[in-house]
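Next up is one chain by itself, shown in structure tokens, the form predicted alone.
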Amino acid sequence: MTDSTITTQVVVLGGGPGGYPAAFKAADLGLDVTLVDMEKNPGGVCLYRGCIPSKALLHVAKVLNEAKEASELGINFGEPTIDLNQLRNFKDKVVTQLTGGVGLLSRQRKVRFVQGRGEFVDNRTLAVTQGDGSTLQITFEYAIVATGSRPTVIPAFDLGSERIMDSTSALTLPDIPETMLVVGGGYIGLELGTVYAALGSKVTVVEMLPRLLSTGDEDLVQVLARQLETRFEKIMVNTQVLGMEEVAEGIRVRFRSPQGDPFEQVFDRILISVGRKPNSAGLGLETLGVAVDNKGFIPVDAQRRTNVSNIFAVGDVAGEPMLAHKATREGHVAAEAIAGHPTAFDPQAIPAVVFTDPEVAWCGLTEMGAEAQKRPVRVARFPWGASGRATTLGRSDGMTKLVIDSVNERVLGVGIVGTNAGELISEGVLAVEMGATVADLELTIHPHPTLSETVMESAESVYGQSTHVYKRK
């Protein structure tokens, strides 16, 4: 087939939450932009196989759990029935609607969209292999690499069995297994484990570290862990997976207990969720001389520029934290830098949210981080058992905490565990970014009764007594 060539000012390789915002921002700034991605519309892993479909399923899980717990309120719905096909259709409809919307926005901005797989020929040329086998040559002035990441594969667990899933295959909901093992106690494993447990699977989680969500403060994570213990069949920490083999009745897994003793158990399905790996291989970066570190990440400067001056990188491929909202901001910065605007990626707080039930969210400096830095801080906690709104929701198991500079009383970090923590954390992000003091939060009148006023009452407790918590002196 005949090859063709197009010329553009900016080519963006990858249409995920780093790539398409970068392309849109560059177009908004008046640049001629071409966006390359393998999907029909922009959206990336987040929209197609990650953030969005998982949150759609987590909403279903929340509805199921609330229906089961409604008997405590005097309402009995009976045993819910699950139409798996309709559930899949709901998830797919959400994905189709959102990716179609992003595609429309791309056309409205006159971003040239090319479907195919791109590989750099040199630092001015990208070759795109399209679905019909033809090759399109794109010549460019600047390129933004936004190729994202993929689930980490452990060779010893890669048995070629359909019973062993990663996060992508788990989201397709092949069935509702009677038993399922989640390998890895991070946010992806816990979120998907929550979904399958709500649907009726007996879920076991195994984590080789001493606790779940090892990057979060222990007091926040413990609130979640207590709730998960009532919903999961078992949570095993300090436990190592030694090996797996497929047998007639499922997958036999060999473990080593915290005491060093081996034991075995058979599961219908296994979800491997042990992290993600950047997609930096096979892009032709070595041809350009673009540096890649030993973990596969592309080092970048404050403007997201690589060591090759006209090549930028954003999102998961550019380093931790591997979060969609971080990628989006990086994409904006790269586009602004290319357009010649003074800009830098220099956030004081990037929020992290675990969308389990309860949700866990934090931003800025954690208490654990302060201890590692030996930084003197004060920590204020407000238990949701003292929150009127949390009590009316039947969810008084949460907590809000502030990490405060001991000298100037600036808010350095905020952590929240409880229902809707992901929505509440943005006030904490703003406080950290703006250099707010704890007095600023205390004096900000919050509506009553709301969960948000737990932030205000946490701040009050720093100066003495919070209105709804009394501590003996």
Contents of the next structure:
Amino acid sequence: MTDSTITTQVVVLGGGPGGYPAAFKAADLGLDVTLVDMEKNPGGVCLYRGCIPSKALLHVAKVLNEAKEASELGINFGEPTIDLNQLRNFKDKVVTQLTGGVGLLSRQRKVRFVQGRGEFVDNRTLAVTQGDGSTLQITFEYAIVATGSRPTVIPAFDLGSERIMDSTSALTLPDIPETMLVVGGGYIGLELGTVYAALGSKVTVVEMLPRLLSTGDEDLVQVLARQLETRFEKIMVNTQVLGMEEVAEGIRVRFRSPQGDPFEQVFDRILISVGRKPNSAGLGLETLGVAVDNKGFIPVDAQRRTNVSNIFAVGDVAGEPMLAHKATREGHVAAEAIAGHPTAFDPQAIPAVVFTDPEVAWCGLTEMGAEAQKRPVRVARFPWGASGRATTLGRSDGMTKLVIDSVNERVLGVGIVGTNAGELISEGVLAVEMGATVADLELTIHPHPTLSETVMESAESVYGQSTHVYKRK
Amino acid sequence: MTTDYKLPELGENIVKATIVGVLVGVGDEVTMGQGVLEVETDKAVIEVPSELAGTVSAVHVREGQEIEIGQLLLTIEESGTTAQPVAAPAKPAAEPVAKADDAPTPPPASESKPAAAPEPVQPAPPPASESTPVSEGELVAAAPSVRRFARELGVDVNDVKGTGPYGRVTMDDVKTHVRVGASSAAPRSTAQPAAESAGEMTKWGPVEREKMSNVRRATARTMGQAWSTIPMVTQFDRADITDLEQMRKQYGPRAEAAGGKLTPTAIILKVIGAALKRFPKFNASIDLEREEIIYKHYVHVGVAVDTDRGLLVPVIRDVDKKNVITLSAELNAIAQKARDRKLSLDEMQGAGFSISNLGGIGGTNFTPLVSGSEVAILGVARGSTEPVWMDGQFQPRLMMPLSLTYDHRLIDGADGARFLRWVCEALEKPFVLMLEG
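Take the protein just shown as the form predicted alone and give its structure as the form predicted in complex with its partner chain.
Let us now look at the entire complex, which starts with that chain.
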């Protein structure tokens, strides 16, 4: 039953970091916009169940680790006591504050916010089922689908046990398990594993592939892996999970070792983090005729338009990489396209950051990518052992590297591992986007003493010597 | 029966055009051959005629849009083929931009409540920008701001020659690219600022503004480009056409019987045809990029025609292979077509040389401008009877002033003088044509 109807120029389905920037941009460009999301405020997975709460917890982990490491500096805090309720409150407060802020921004821009679950009826109508069961029909001219993604579920491990968590439930911090198995050595597993390890859990990571973070360059990941080996109980690569069953003491997991031998171990909790998949089902896309590929992504053009000309798609649902900052730019592009502006999604570099300790970040062409393309490149590396700032932080475990076109010295990619790599990578993104040459990085004065000097010094090393590393000739 | 009308072939090498005017709307009756769109290519502004007759039931394009050959323009309810009378013109398709061809058929649900057909929402949104391709992978080195700037001007940044380190493209490079107009993407931002703003001019008296016609815009652009990119020289000479005039009058009726009019232009055209065979450089083009000269093995000559819409230059093909009577008939027909706005783009392209005859109006001489890929143009002014020193005395002779403007990058002064002298001699003693032409 249709309870009411509203008419809008642009409807945005999904209020995450793709959807709400799209809605805001469209409103800023003078369009009448309605934003539909299931939560009370915009924010999406990123603010409610992803980037933001995980970073709040990672900050806690960092504080704990630093307090522990302070003993090396001659300061002893003793064993920390952890008030889990207080910790959850801190994290929830961060989430409430940020989502509330986005809600306010939405009202200030006169974006109509509708809470509910939307489904397309045709290419002019979206039916939204609201909390009280009533239906709201939204008649629109353009729609932007920004429904995001969800953790991939492996049916064989879906035992219906509370002990088996995905990233969403792990972020609620039900308890601090004695032992925990992280299935999947990607960024989500490593970040949450870091949180639980800092809180005191014995964390084991199992990865089917030969190494962790398989999309990052090996030399960078190596630096992180060495650090994680000291924090985690165990890291098992080339190892398969054959099955799980719930037993009295926890979850018994059967593995196959790299040599092919089966073995078992019992864990208090399991975190399944084997990737995410796009939310493209159940939206009525088939009635619209919007194409969806075999992985569930919606193919889009440079303006983020789907095969149906008044329907756009942005963010995770529109393809890899599934990253919030990529979604945000896509949202802006879609809104500009709808407003008739000449616009295109044409990034040269989308940064990837893993917020572990140390952090790993890269953008543009990786060394691995260059090898795959058989593209001749020069690679310059600067070890953080030679960075004064890293030494003062007691964190020389880091490296900055540049991937450079071997002919014209254009900076094609930048990779950093080390504390604060996620902040440092932005300079690399700018360099790649601007088509900067190595000389541009070398000749730009970087403040001393900072970690950012490692970018300048790696550039110097391309031309022979960098100030703080002497290469024997 | 509704039929989709797509953009037909406009001419050789033309794949895109920009719409400068949509001449029909939904509900309009169109007849076969009626102009439905005015489009601008890098060559000229032309009218696209309908190849169907009937009632327009949907217009799928709008002014300012860039369209490609084969793109859907209109849906036309062909007359005489429908069962129902086409009384009420169909409402524009529900969606403002969504095109009938790619929008899915709405599910039956929406049909069951026709009353709820969406009212136009407030101010209709400006149409969504077009789908433009983005090259996969790596672009030429250019800052994001430069890439956006290029996009706004309709320039593919990959086509721009960068002057920065290792070919990095700067804002200025994009501007230069647009100014030189190396690509066919016709930028709209090259307009020079008016010398004085209207506000200043009104200080001196009342003024009035009028929108430029399409032909005027195209002319303004090609002439501006010609003036700023081609180093030109103009030479003058005079031909004694006393004898020729007599013959012209004598043989005029023969040409008229063939449907032409034996005008000086037709005769000059014949002479030019022969001259271009003899001096192939004047029928050539320059390829500076490859540092080559392109010689054409055909002789097509453009003839400037004054119309109420402005200057148009239809092209007469294979001038060297036609006699004067054929040429005069063709000239007559094509000039009429130009005045009736029936010229196709093809008929205005492919010239290797042009003639501009202002003799019918007057003037003692003028300096025409070389344009496009041509390297020379002949100007013809009004002939007059003058005293000429001949055989020891002054004699009254009919003298026709001629001017030849050429691209000095390819043609030297001596070449120009020789060419123009030969043309004069051929006009003075048509026997030369038989001997050397």
